[in-house]
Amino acid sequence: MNIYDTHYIEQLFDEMSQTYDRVNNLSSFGFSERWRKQFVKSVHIRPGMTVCDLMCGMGECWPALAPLLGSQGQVMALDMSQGMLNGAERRKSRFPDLNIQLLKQDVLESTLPDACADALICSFGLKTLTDAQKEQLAAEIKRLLKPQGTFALVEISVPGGWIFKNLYMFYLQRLIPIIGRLLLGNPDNYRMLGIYTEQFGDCRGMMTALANQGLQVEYHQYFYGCATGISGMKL
């Protein structure tokens, strides 16, 4: 089984979409929402901007985005999982004044036009990418951004320190699947999130890929490295 195969990932998140919101909110103790707010602020969103939300999931970033964009703003949200997009469609109704376009597309092969975005965000989707796909995504980010366009990405990561690392990974790999089962999800699916995280490590590899594209980049750590991120600009 190739866990990085796009069809496998699509099926995985389609299955998890029925319980993902509940499991994520409970298992993260609110940290995921806090990290989303922090990383969205690093994009320097202004009213009326057009923002690309790559691997948008169920639109979890929109509560942080909407007040910054205002009624003239636009969000182009992409995800390959129809199950996740169904959840995003439900969340979309909470923001009637914000123009949100939902697209079922692979972010590495999107049909969005060049230089269409003032800003770009991606939350908790990087861990499902291979090193080669990170290079593809970096090139796509450069293509989609306007000159002086900004971007921010965030992902669950493996923290430093032997004790903290092992406790955190035990939580991701052993306890979150139990929470998934209690909330009527498939524990094997939620176990995959820990496997992806362990393989991913942190956002340094993605930062290198973005720098290779000539983008200005800055590295961030959240809560002792339990999540990491990158923000920057297309010069």
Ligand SMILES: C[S@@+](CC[C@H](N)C(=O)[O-])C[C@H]1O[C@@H](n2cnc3c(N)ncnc32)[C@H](O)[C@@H]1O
Second form
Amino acid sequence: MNIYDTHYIEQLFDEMSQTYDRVNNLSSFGFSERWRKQFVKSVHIRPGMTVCDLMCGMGECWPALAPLLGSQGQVMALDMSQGMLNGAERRKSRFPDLNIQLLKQDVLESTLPDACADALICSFGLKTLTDAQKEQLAAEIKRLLKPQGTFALVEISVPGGWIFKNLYMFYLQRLIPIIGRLLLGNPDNYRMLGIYTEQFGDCRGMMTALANQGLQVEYHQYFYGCATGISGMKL
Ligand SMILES: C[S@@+](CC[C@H](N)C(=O)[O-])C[C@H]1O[C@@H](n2cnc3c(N)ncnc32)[C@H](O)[C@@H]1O
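Let's see the other form, the form predicted in complex with the named molecule, since the form predicted on its own is already up.
Full complex below, order starting with the chain above.
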């Protein structure tokens, strides 16, 4: 089994979409929401912008995005899991002022036109990418952004320091699957998130891929490195 196979990942999130929202809210103790707010802030969104939300899931970033974008803003939200997009469709009704376009697409080969976005965000979708796919995504980010366009990405990461790292990995690999089971999800699926995170490490690899594309990058750590992120600009 190749856990980085696109169809495998699509099926994984289709299955998790039944419980993702509840497990995410309960298991992160509000941290993931806080990190979304912080990383969206780092993109410097202004009213009326067009924003690409890559690997949008169920639109978890929109509560942070909507107040910054205002009523003239537009969001092009991409995800390849129909289950997650169904959740996004439901959430969309909470933002009647925002023009949100949902697209079922692989972000590595989207049909979006060149230079279509003023800004681009991507939350918690990097861990299921291989190194080669990170390079592909970096090239796509460069292609989609307008000149002076800004971007930010965030992902759950492995923190430094032996004790903290082991406690956090115990939480990701052991406790989250239990919470998943309690909320009637498949614990094996939630166990996979810990496995992906351990392999992923942190956002430094993605940052190098973005810098290799000539993009301006800045590295961020959230809560002692339990999540890391990159913000930047296309010059
Ligand atoms: C952990 S969820 C994150 C969802 C949301 N952004 C959030 O903040 O919670 C990762 C999402 O990335 C999507 N995804 C993973 N690889 C993808 C790809 N190559 N193209 C499009 N979507 C992808 C999955 O379907 C899933 O909805």
